[in-house]
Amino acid sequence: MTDETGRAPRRRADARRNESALLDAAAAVFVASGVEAPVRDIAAKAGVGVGTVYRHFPTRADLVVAVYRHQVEACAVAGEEALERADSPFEALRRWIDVFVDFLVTKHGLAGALQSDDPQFQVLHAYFLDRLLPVGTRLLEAGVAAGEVRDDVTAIELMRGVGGLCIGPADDRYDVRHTVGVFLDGMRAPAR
């Protein structure tokens, strides 16, 4: 549906941020119980009703593709915020690494649906490294310019480094946000 100069009408901010609330309620529900949870688990976390749901994704492919966007988009404004707010640039990167394993656990919740065939989920990657590469490169960047971070890693062995991180199954004897730690405190600049 367009208007009278051809867009998209805008949405509702209070349509906004009801979708917003379900694709969050649906990332923890895929997380917790897998992307073939019932659409009425994800309807109950969200506080809105199952028809609520199937208005906005009418099929599982279409709710699995917007979790997806919805977290890259996320974790990409969470970087640009942690550049803004945090004292230093390695604090800002961080940060950022904190959102962004977030944002991995919620990816891995959802790898059996990422791994179909469905023509939905094969231009994600590219989206996500369209998103957050740029991200990624910004924040390490500023780390080198202030001398925080060696000069000697890019973004795509930073992501690939914290997501090898975070790969594996569940077990409580490993922590993955202290090795993570671990591997960000080997990325610091030696001292001069």
Second form
There are 2 protein chains.
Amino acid sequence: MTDETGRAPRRRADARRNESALLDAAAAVFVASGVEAPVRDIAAKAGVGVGTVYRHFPTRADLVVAVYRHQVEACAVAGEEALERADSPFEALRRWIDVFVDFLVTKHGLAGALQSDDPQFQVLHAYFLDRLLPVGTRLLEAGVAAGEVRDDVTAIELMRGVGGLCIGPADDRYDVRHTVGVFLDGMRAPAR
Amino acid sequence: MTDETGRAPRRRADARRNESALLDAAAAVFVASGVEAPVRDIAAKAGVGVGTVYRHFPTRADLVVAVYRHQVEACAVAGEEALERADSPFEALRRWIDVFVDFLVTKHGLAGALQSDDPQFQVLHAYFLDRLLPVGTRLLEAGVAAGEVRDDVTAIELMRGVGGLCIGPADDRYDVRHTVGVFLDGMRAPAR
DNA sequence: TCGACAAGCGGAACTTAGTTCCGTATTGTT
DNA sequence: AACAATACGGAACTAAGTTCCGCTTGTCGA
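Taking the form predicted on its own as the starting point, write out the structure of the form predicted together with the DNA.
Below: every chain and molecule of the assembly, starting with the one above.
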């Protein structure tokens, strides 16, 4: 392994054009039809062949991650900010989860894909966990340190739990935010 | 509408045989491959053609409901029993949810199907809600009356929330029961 | 500017799965 | 036994994922 610079070789201009067209098209199609929309639809919207989609994004999860990467990063950052700005660690947790829920409920089908056991989505699951678990851990730890959060909940429980509560069709009898609020209340440290 | 007795006309013997073979086959295939297993697999296991599957169970949800009807009934009954037998309404709620979670986590893919927005599963969703919502409501109301459960949670939140928490692949970092326990703790009435 | 060659493209073709439909077989009845 | 009515099987059609290969285009050195 000599000469391993890790620098990606410059790609052809059309390849870069197509990738960006695909990202735009996928974002639009995901909004309209959810993250499980047919690959052909995305290819058509981008004006490319299906082969091109697969060349740039081998799995659907790669495409989904690419489309939402910015927002996931922003969500991660929002966690740090909440911790600095909020009145208390628990309040910070609440605010951050609010951001996370907002993100999930506005992306049709994303919460379901995140929790899916379809191997196609494993990369997606892994990416979200990689990026958000440390943030969740920090918030939880701060809460525990302040005596506001019970010490037997893990960041996985938090993220996967909230994700699970966000899954499913809209239904005016089910208020996701309220339910998530109940879940968070369950994480409060019991009064001594 | 003359002569409306509501009694189903007796069906042919082969039809009854096939239906029961299908139920057995579906149960086995659901265990092995989950509730989204290909219709052809079920037909093959039952030794019938795919047309026969559709004739008896027009949608996948119909088949799923038929396979699990007994257990759903049992779960509904368990709610009433818990209320009679447990030391307190909250304890009854906890026990009943335990039964419900047991049921869900042992049926591969069922929780996901329940929450799915695929119209194919609407009947399934509706059946579970029809059967279990009243039970949840009763348990919740008893808890509220006893001052043990907060009065702003609905049975839909309870069922759909717990369902959501049960979705997803097994992962030894995620303990469904513990997470559901946290959720239930969130439903406790706050100390006055 | 102009090849030549690598990089990239498109979409036909193959696979898997859901769903429908109709000619044929089975059942119950007279 | 003969006849309806009922039910069956699986071919055929549709939709979607995925692969593959002949063709096009961009890049770069001469």
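Numbering follows the first chain given and starts at 1. Values in this document were obtained by computation on a predicted structure and should not be read as measured data.
When the chain shifts between the two forms, Asp62 and Ala21 travel together as part of one rigid block.
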